[in-house]
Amino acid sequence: MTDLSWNTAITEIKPNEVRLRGYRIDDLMGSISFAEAVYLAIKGELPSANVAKMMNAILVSSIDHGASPPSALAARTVASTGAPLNAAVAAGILSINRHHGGAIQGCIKVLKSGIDRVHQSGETVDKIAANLVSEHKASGKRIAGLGHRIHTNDPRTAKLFQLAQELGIAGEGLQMIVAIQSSLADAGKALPINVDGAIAAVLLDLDIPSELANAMFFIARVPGLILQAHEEQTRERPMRRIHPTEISYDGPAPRSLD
């Protein structure tokens, strides 16, 4: 060892060997998901079977959003100009912050706050829930996780919060949250749980390190900036005026897994 010397304990890597918290990475292949490697990178141990589910669905829940979302238009911006697809990509990342993805984040402060709060006084969820209202109304801030330009019942929200109490993994977070929004709503504000929200609630039942929650995001909508990139390049003019809303689907036909 030399004072140069540092130490990680994500992966070890040995001649003909990687092993990733521990197991390795060939034993890995093609017996867990994706969603499984994400959770044992991040929590270290590999999940249960209902929490590998839920990981997964957060996964697929934001994959892709269309391509009016600020990323989306951000990696077709730049894929636009001839910029290689790592560019565009980048470029779409990079725009997700605290007023588009990023507030997941956010969400689970508040969450946070709210769940601490009625472990210190012994006050309700509801009323605690109605407490963070009316301190969010009275200094103009809005609460991370709660409304949407488009939905007004977020189906991704639904199927996330269904999942979570079928699994047996909704807690403290999500009753945090729905608290919240039936609080909104009471005050004259009735705002949707956006998937952002619900993430944030089931993340927090998950005890994922909240400084790790928008990373959640960012893991599930590179597939999604990815395509939005390349579309770009292959099926419209380079440097293009692109309209945010003037945008017609046409893909495969509304079709169901049955």
Given for the second form:
Protein chains: 4
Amino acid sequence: MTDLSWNTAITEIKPNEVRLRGYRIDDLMGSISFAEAVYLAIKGELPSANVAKMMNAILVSSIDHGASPPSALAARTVASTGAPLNAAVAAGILSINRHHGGAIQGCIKVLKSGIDRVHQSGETVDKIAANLVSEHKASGKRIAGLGHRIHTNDPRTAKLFQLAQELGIAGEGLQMIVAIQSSLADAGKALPINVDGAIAAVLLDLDIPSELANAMFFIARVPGLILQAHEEQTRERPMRRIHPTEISYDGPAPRSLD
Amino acid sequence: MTDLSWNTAITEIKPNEVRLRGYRIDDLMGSISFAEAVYLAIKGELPSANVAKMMNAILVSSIDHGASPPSALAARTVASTGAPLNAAVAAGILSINRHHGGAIQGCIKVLKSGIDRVHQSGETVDKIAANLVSEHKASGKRIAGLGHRIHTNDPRTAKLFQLAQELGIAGEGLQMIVAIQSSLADAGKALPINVDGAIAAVLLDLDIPSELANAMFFIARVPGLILQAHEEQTRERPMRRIHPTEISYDGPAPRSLD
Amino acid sequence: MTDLSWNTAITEIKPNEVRLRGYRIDDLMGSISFAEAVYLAIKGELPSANVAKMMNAILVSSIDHGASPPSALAARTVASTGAPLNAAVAAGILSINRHHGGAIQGCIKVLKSGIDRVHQSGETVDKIAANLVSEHKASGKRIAGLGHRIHTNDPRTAKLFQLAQELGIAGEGLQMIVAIQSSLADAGKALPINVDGAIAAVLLDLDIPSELANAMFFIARVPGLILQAHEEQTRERPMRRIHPTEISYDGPAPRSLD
Amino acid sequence: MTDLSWNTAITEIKPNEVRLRGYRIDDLMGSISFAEAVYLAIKGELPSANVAKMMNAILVSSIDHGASPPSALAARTVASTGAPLNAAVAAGILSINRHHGGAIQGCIKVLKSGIDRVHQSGETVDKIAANLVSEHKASGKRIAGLGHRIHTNDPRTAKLFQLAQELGIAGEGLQMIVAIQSSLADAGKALPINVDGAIAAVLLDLDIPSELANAMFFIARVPGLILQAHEEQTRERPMRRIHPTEISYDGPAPRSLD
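What I would like now is the form predicted together with a further copy of the same chain, since the data block earlier showed the form predicted alone; can you produce it?
In what comes next, the whole complex appears, and the chain from above leads the way.
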């Protein structure tokens, strides 16, 4: 070995053997869901049944949000030029930044700083949340994870929080974001917790490293980007002008699970 | 509506309501796994329990294959320059092409053409497989989905085939690729069916559109790309020279489920 | 040296010495224009003064074409999410494909096949052009490099052809595309030669490898993509809806050189 | 016009008329070099003859730096999987970040802050440079634009500075970086000004907006990325292991202009 040799702790590859974090991949196949494998890959350990259910719900929540988010429009624009599917998906992923999808990490930072202050000061969560709200107001900054340009009551947030409670995962992260929302409403600025904020709270309570929090959104959204790009290439003519809002839905009618 | 208006059949967005292929996303959350949501998004209908298990196994099989595939090295190279995580992942996805990951689609094409010939000619699968092998040999082309630079007996293939049999999914696709492998071995060229070939056969038997077949690999591999890039940024110094083979594993020791 | 060692014939790097195709880069700096360096890099030899002028004109012709091409819209969409400039430019470059910018390579292929037929058959250029036109018509295919969705008489084409004549560069490529356009007009389908077609003809007459022909367009357009993305980030609010046609120009008023 | 309408000040497109910053593109073609068009696009005005020469020299200086920079290796890694050229170039551009190419913007920031202090304090450039050096030392931070892993005396820097002097462009930017280098040497840490630092100083003296400074490097390097990717696809076998240092040069032998 030269000084160019290096180590990885993710996956071990030997002839006829592939191990993810120590487990044979062929043992994992058929035994755990993909969302559990994602958790294992990120955290190094298998999730409990409840955490597995939560991970699946988080990924399902963000699989697609229609054709109008910038990541979908970027993927479609690239797809419309005759690009291979991976180029369209890459453009979509490059669109996930501070103003789109990227709020998860920013929100975790705010929640963490609030929780740290609670621990250090002995003040209540509500008191610290009120302080965070007034500090952001004073500096003219928005708190990441609240507000949505379409939803006033994001259905994904309600369900993520309900599951987090039922599955015993809800903790300080969830408590803090709810307190921030209340405090904002008290200050006359009622805003919904959006799906980024909800995922931020739950990932914090799951102790997922914050620098990988946005990445959970990439994992979840890639199928959506693929389908948006694929629909563009199969339903529309190349190089069309893609209007960002004149979009109607003509897929399967509303239906319920069983 | 102007002539710029257009339609999508994937996801319906209304204020406080998000429906994927007709189902409320908040009903899907907690009820189905992410892999099932991927199937619903692609096919427009929910999978059976057996197909759900197969979809999870396919995605788990390809979540990562260590640090040496070109997609992992491209993601690490970009990550080592101080790039944001999405840029590194985009570079990884741009590396999934004909020679890496891209064999799935090519293999499906061969399998399909073989199956069509069986139907049209009334010949046996073994006869048609032998014809395909000799035709490829004559034209000097490799058959996509066979052979691997590391594995002589890919553990992922064996498990995918075992599950496909147990779950009642194995059909003409699987039969054809096995016949092709046999025929190749008879011709003195014993090659393992690699994970691309195995996924190709199973996706064909699941009737997944072949132009989305490679995309299944993007979905599966994104977590691996994220973790490779993240490990690069957290364990290594920026701008290091990344050797493509002098890689050792120092993660969790081998362990078993249960 | 191990079997991993490899060679490059483009640039030689030694401590305190950088040589492009054999020339010291610091000798080239101040002596040749960037377009000449591009030619040297591609062809391995310095261009004549006339070819240098042509190379500059080709690159200038394609530096930008406003905010409405898909590459500009993709770059702006990514930029609007708060992406770093290189991510926006990457998305723009990923938009240069068969239906946008990519016609250069397709057009060269047609022109080359026509020229080859002239040489082999001894027929006139006009006769072969007529054959190509009727063959494309019969198979329902468009000939790449003709037609534009905005310009009926592309000013860039006229100037490229004028320069190619004046500089003694015009050859069989240019002759063939003009013959094809005439033949199309005779067949009742008058179409302008677009800038892709004009560049294709000139690059063919410059003997630039056809697989690098589209790449000339990447080189030319990168400044445009940068400025489109930068203008998006400096003039517009994040995450705005980007309309693909409701675009007005409010820059410097029309003016002339000297 | 609806509220979705918007403006651009870069390029005006009308049928049969394309104007960059007010000038007809067909007037610019044949009259100015590509580097001048880049300056016009960025600054909105045509450069003087001296500035035109400087712009060309800056772009030539960075057209390629061999096969070992991360951007070249990323482009080659993607190219080796069978990717189209634009995907390989996109991966290369995504590799231009803080630790590679991205030093230009960081260096401009340091130089600007130094110049501002000179203006405000009335202190000498040498005094302020010494302060900057000791402040960076105290905080353990490197000053962007100094030091190189291969060159102890970067030939591109010397030439850029010589040209900037000869062409009457050298100003406070250049003065400040030279003073910083001296001050570092006096402090026992002799480091060369690298090409990023040299370009930073000259772009500052040319009053190019600092957020577009790194972008000058994208423009310059795209031809290099294209050729690295193209050489990979034409000289090497797909999916080879790309060693990051065992690279030899076998192109044209050293030669001189004239």
